[in-house]
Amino acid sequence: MLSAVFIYNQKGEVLISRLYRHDVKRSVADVFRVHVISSPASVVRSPVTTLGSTSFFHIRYDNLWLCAVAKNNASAAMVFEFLYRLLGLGVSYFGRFDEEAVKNNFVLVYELLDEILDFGYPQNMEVDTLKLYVTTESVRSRNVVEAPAPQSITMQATGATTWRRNDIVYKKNEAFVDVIESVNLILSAKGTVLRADVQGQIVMRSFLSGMPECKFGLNDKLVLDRDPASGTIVNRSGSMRVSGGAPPPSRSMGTRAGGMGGVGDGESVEIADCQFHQCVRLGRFDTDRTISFIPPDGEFELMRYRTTENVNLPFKVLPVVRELGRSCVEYEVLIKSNFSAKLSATNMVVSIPTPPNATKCRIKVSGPGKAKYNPEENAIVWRISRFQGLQETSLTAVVDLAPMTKPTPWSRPPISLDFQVLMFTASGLLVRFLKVFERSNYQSVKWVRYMTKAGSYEIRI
């Protein structure tokens, strides 16, 4: 698998050096330095390199270069794996991962690189499992309270569920539920869909004490006609609680409008592909689509999914743009939410691009938000610090142009926008019931929040 791993700070200059295998040597670092740290951007753009019979795996984070070493046919997705996951438990031990906290924690960094690469094959990654028996001074006091018995470690190293602890306590038991949707959009200038579809992950926090046993189920399109199982759930964004699989409140904040709501509309989702987090039980998915799992302890990202059928575009945007000759550009947008009039879309920013020989922008907007030509980007940016539902709002322009030497006609690049719009999902997917078991049968409080935010949401001029 790998032979090496190497960390450098931006100047190239090697931080941390572990070489695994005797087919590579210690000055392979100045290889990698040299072809690629040192390289212009313009020539190195893909993250493997490949030079001779030795591959590099690179990422960047913040100041540092992350590189792994294979001299076989190593799967690159196993290995873009692995230096994600060692960023991970960076940010898990330090708080946060740069130049200074490598420096600071290089014993511990080679202790972690020990402990999870073996002959370069990967190892135990979980951070839960890694901090009862990686346990430097220098993080003992913040992420350590104990030292935990030998025993304990043996289970959670080598137990079946190596990504939890069984003696967690805590004295309310809660787990949050967000479940998160990128809508991305393409347009084409007569108004033809050519692409949308919706990439989702849920991402929970669990605070459970003991060993739960979690049960969560979504409004997928295989289970619609299955009786939703019992549970309790709380609406973050207000006092709103639903027992049982009947559709929460949320569904009272509106009813769709032309075709696009929001939450709980009852309706099943298709969802096209989708990956779980290794503690769920696929088995059971499988037979019942039904996600039963053990919640690792604290944040995880228990699902991520794909869909791309019915997909309920949160805002519909009508552009006119008129070349008036070699003199000006006229701009008429038009954009209308079609979410539900109680919700509201918030840090929103439209980006409408403007020809590179741009002088001086007349921007008028009816409605809400500030609009202002930005020369450096070669666009008027359109910012709305908050747009409620089923309302409207719209941005006139007249754009003066300069002469040009060479006249040459203008690609006339796609409007974009940004947005975010909490208790909406652009996909329609509910969650309908989590249930919790413990041996101890204590009372939990489970808490859901949606939110549907732009993805890469392009109209074309």
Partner chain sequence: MKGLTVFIADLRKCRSHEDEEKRVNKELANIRTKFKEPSINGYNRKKYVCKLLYMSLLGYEVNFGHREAVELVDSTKYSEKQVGYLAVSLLMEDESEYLRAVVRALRRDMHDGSEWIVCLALNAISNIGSREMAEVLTSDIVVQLLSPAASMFIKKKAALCLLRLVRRFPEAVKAHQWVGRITPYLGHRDIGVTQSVASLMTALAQQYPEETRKAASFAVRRLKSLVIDNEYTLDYVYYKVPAPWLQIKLLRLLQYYPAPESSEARSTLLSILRHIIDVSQDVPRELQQMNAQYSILFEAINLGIHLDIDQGLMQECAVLLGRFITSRETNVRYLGLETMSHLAAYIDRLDSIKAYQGVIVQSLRDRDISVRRRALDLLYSMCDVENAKAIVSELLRHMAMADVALREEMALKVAILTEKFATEYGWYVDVMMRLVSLAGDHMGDEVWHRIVQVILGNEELQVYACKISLQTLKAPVCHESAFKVSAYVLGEFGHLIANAADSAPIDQLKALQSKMSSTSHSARAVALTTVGKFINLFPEIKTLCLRVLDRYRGALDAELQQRACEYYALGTLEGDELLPTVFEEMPPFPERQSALMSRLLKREANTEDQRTWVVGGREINRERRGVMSGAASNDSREAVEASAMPVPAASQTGGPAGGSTAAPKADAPAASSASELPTDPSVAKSMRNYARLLWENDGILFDGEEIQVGVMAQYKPPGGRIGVFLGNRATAPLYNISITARAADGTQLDIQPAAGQETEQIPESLMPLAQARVFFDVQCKHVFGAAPTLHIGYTVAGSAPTVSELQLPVTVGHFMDPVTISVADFFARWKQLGDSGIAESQHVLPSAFLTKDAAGLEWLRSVVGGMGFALIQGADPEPNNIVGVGIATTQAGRFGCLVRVEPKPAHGLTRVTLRATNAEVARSIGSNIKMVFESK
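Following the display of the form predicted alone, present the structure of the form predicted together with its partner chain.
Just the single chain follows, nothing else.
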């Protein structure tokens, strides 16, 4: 298991050094610095570096290096899970997890490290639980505030639901569900799809009293195919709301979200690679694919998933690039939005690469957006702040080239797009229901929001 955890700043200075076992010396921190941090940037750094019998696992975040050291054959996946959890803890404790935060709170960081690892074995890493007894307040104030009885902490830390206290009370019981998808695409110059997939994330914020039991339903193909009648459940549950932008157009889920442009045209979705928060009962999911859980309080990531079939591409790009001799290149780029006219994409940036020897660009945009030549990136950058659905815009440009001493052909890198579309899911995923059962049987209000972002959205030219 882990022998030590180190946190370095960008220069490689050790900020935090915590040893858990006696099989390493404190000086191994220097070994990692010399071999990994100080090695030239051109060298590809592997996240796992094994020097002699010692393995160093590291991740970089902001201006920090988080490094775990293991002498024995530790499971690398587990070590990285631990490191990312540590990162999450830091973020939730300090807001930002950077050199400054670590320096200002290093007592707290050591306290956390003491708590989450014991003799190198990871322990409870739930933020909520940890926040019960590892607090940011000073020692004095903690004495004044009624500290939870040690017994209840023990109960909490060793009980069935370590991630939730049982004494939470809210006046208004609400739950927010955000479906965030990023779509990756590579399109060949001829317009055929070479790769298209969607990586999705469902984030939930729960403000529910007591120990609520939640059930969550998606238009998962496996569920729908097995139980075609299940669609009716939605009608019965009836209290789900959809939140678009602000103000949320309160709309019942029972209407099957008919107004939501791209989302939910009744199709079911094939979901691959589901990954759940630990609160989800995996046994239930494995047997009948129902997602049931007792949610932690506040924000958490309920699940991640990936789909590769039937991806709804939000934009069609038709580029024509002609190299006229060695002195000039002509561009004609046409972009069509491929979602409901009621929706719109925001913060759209199209980056059209130019040859490295471009001198002057004459650009004309017909339609929304502004474009200009950005020599720093060797690209024409075309920004469109708002782009309605079922609309099109085009750009024509003539780029003059400077003569080169040794004519080398242009590598023609792809055009890349960046955008955000609200209330649209590229995978077609749809939240069918979210049911909350609690002993006190209170009414709860639920909100759903969808968003699609560009991952790496590239069109070859």
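C-alpha atoms forming the largest set that superposes within 1.5 Å between two forms make up the rigid core. Positions refer to the first chain, counted from 1. What you see is a predicted model; the values in this text were computed from it and never measured.
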Next on the checklist: Superposing on the rigid core, I want to see if residue 213 changes position between the two forms - specifically a Cα shift of 2 Å or more.
Outcome noted: no
Checklist entry - So with the core overlaid, does the Cα of residue 11 end up 2 Å or more away between the two forms? => result yes
Item to check | Threshold 2 Å Cα movement between the two forms for residue 377, core superposed | outcome: no
